[in-house]
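Listed next as C-alpha cells is one chain, alone, in the form predicted on its own.
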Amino acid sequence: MDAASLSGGFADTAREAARAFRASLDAMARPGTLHAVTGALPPAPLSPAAGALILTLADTTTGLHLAPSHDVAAVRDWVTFHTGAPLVGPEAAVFALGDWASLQPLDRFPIGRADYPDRSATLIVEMPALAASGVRLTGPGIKETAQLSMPETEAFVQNAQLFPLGLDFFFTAGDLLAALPRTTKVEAL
C-alpha cells in the first residue's frame, strides 16, 4: 500500500459523508435527477462521485465487487484503507463498481430472493458523462416523466420486470451522480 492510498478520503468525514448520503438518498428517491457530491479524491479511474458513494455506503460488512475496469491496485488499496470493505466476486456483491461494459453480464449479481428482495446488489456505473436527457423514466418518485442519459435501455427494461427483485443502479461521472431503482420504468424516446 502506498501513500496515495492513505489520502483522498473525506477531509471533514461527518459532514461530507452526511452530504453524500443525502445526495444518494435523494437520487434514489427521485430517479433521473442529478446530484453533485464532493469531498472524495480517489485514485483513477474512480470518479469523485463514485469515491464519495464508496466512502459513504461501503464498510466491513458490505462486499464490493470491482469490475475489471476498476480492479487496479490503487483502487483496491484505497477502498481497503478507507472502508475496510471486503473485495468479493460478483455473486457475493452488495455493491459493484465499474464501467457498463465491464459490469456485464448483469445476471452474475444477486437480485434478491422472494422472501428477501432487499438482498440484491447495487451497481455503481461509471459513465463518461451524465445528463438529464436520454431515455424516459416513469414510476415512483417521478411526478410525470424524467429523462436520464444511460448506457442502454433493454437491460433496465428487463430489470424492472423482475420487481420486487432486481438490481438498483447509481450512475456517476465526475462529481455527479444519479440513480435508477428497480421500481423505475425505462423507455427509449
The other form holds:
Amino acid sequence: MDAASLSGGFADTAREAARAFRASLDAMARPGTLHAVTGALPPAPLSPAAGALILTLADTTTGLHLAPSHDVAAVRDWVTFHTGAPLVGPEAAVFALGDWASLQPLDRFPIGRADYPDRSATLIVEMPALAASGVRLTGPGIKETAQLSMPETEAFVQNAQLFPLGLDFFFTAGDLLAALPRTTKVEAL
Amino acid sequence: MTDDYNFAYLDEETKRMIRRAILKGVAIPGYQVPFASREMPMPYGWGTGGVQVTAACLTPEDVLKVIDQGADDTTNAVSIRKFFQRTAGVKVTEATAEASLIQTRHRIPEAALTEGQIVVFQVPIPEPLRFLEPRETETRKMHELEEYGLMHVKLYEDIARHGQIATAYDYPVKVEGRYVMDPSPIPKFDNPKLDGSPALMLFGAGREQRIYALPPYTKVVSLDFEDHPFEPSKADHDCDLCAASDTYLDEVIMDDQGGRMFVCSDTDHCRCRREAGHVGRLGVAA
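To complete the pair, please output the form predicted in complex with the partner chain; the form predicted on its own was given just before.
First the chain shown before, then all remaining chains and molecules of the complex.
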C-alpha cells in the first residue's frame, strides 16, 4: 500500500459528509440538477465527487464493485483504507463505480426484489463532463422537464420500465455530481 | 453547542446507513425502506424516526424549524429543537419561510413551501394496511402485488356506516400511481399539500424502522370513489385570533359553560397574520 492512499479523506468527517450527503440527496430528489461536492481528494482516476460519494455512503456493510476503468491498485487501496467496503463482483454490488463503458453490461447488477425493491445497486458513473443539457428528463422531482448530459438513452429507458425495480445512478465529473433515480423518464431530444 | 457530541448526535456509521435508506426512499417514492433504527435519547412516540432522519440530513448551514401539531412552542417541538441546537449547533427559527429543514409532528405548515426546503415527518405507524392486516409478511406481499382492494373496502365500509368516508387524519394516498402510503397522522386537510409540493418530504418511523419519501413534484392522490370524492375538511369557523378562513383550526375549550374558541393550529402562520393586522373575533388589535 502506498502512503498516498492514507490521505485524501474528509478532514472534518461529520460536517463534510453531511454536506456531501445533502448534495447527493438534492441531486437524487431533483434529477438533472448539478451539485458541487468537495472535501475528498482521491487518487486518479477517481474524481473528487465520486470520492466524496464513496466516503459518504460506503462502509463495511456495502459491497463495492470497481469496474475495470477504476479497478487499479491506487483506488482499491484508497477505498479500502477510508471506508473498509468489501470489493465485490457486480452481482453482489450495493455500489458500483466506473466509467459508462466499463460498467456494461448493466444486467449484471441487482435491481432489487419485488418485495424489497430497495435492495438494488446504485451506480456511480464517472463522466468526462456534466452539463444540464442533453436528453430530456421527466418524472418525480422535476417540475416540468429537465435536461442532463448522459452517456446514452436506451439503457435508462429500459431501466425506468423496471419500476419499482431498477438501478439508481449518480453521474460524476470533477467535483460535480448529478443523479438519476429509476423513476425518471428519459427521452432523446 | 458542545463538542462532547458528534455533529448531529448520531455516529457516522449510523448516519451512512440512514442516508442510504433515504436515497432509496427518494428513488422509490412511497415505498417503505427498512432501516436499522437506533435508540434515541427520547421515548418511542416522541419522534425518534423523524429525529434520526433529521440528524442524517442536517448540515451546519441549515436553519431548523420544529413543529408539533402546527405549534412551535409545545413540549415535543421545544425539546427536539433544543436537542439539535445542542448536538449540531444549527440555527433555529419559528418562521416557515426562513427554515431550510422542518421537522413536523402531524401537520404541514400553512405557508407555501419552497424548493430547497426539506420536511421531515414523524411517523408512528408507517404501514397504511397495518390495521387491516397485522402480518408484515402479508402487507409486504400486498404492496408487491399492488393489491390495495382491502383499503378501498375499508373506505367503502366507512361510507356504508357513516354515509361518508369518516377517516379524518392518516388518510391514505397513492403515490405516482403505484404505492399506497400513510402520510403520517396529518389531518386530511393537509393531504392536498403533499401533491406536487416543491419541497422534498421525508418520513421517519423509529419504532417501526421504516423510512419513506416523496420527492418534489410527485403525484400524490388521496384515495376515494367517483361518487364520494375526497374532501379535505376543517372546522367550519374562522380563526378567533387572526380571522383566517382557510387554515386548519384547533378547538380550545374556554370554560365549563360550553365556551370555546377556534385558533389556527399553525402558530407561526397565525402570528404572521396578526402582525399583518388581521384581527379575529376574540383577537386584540396589535
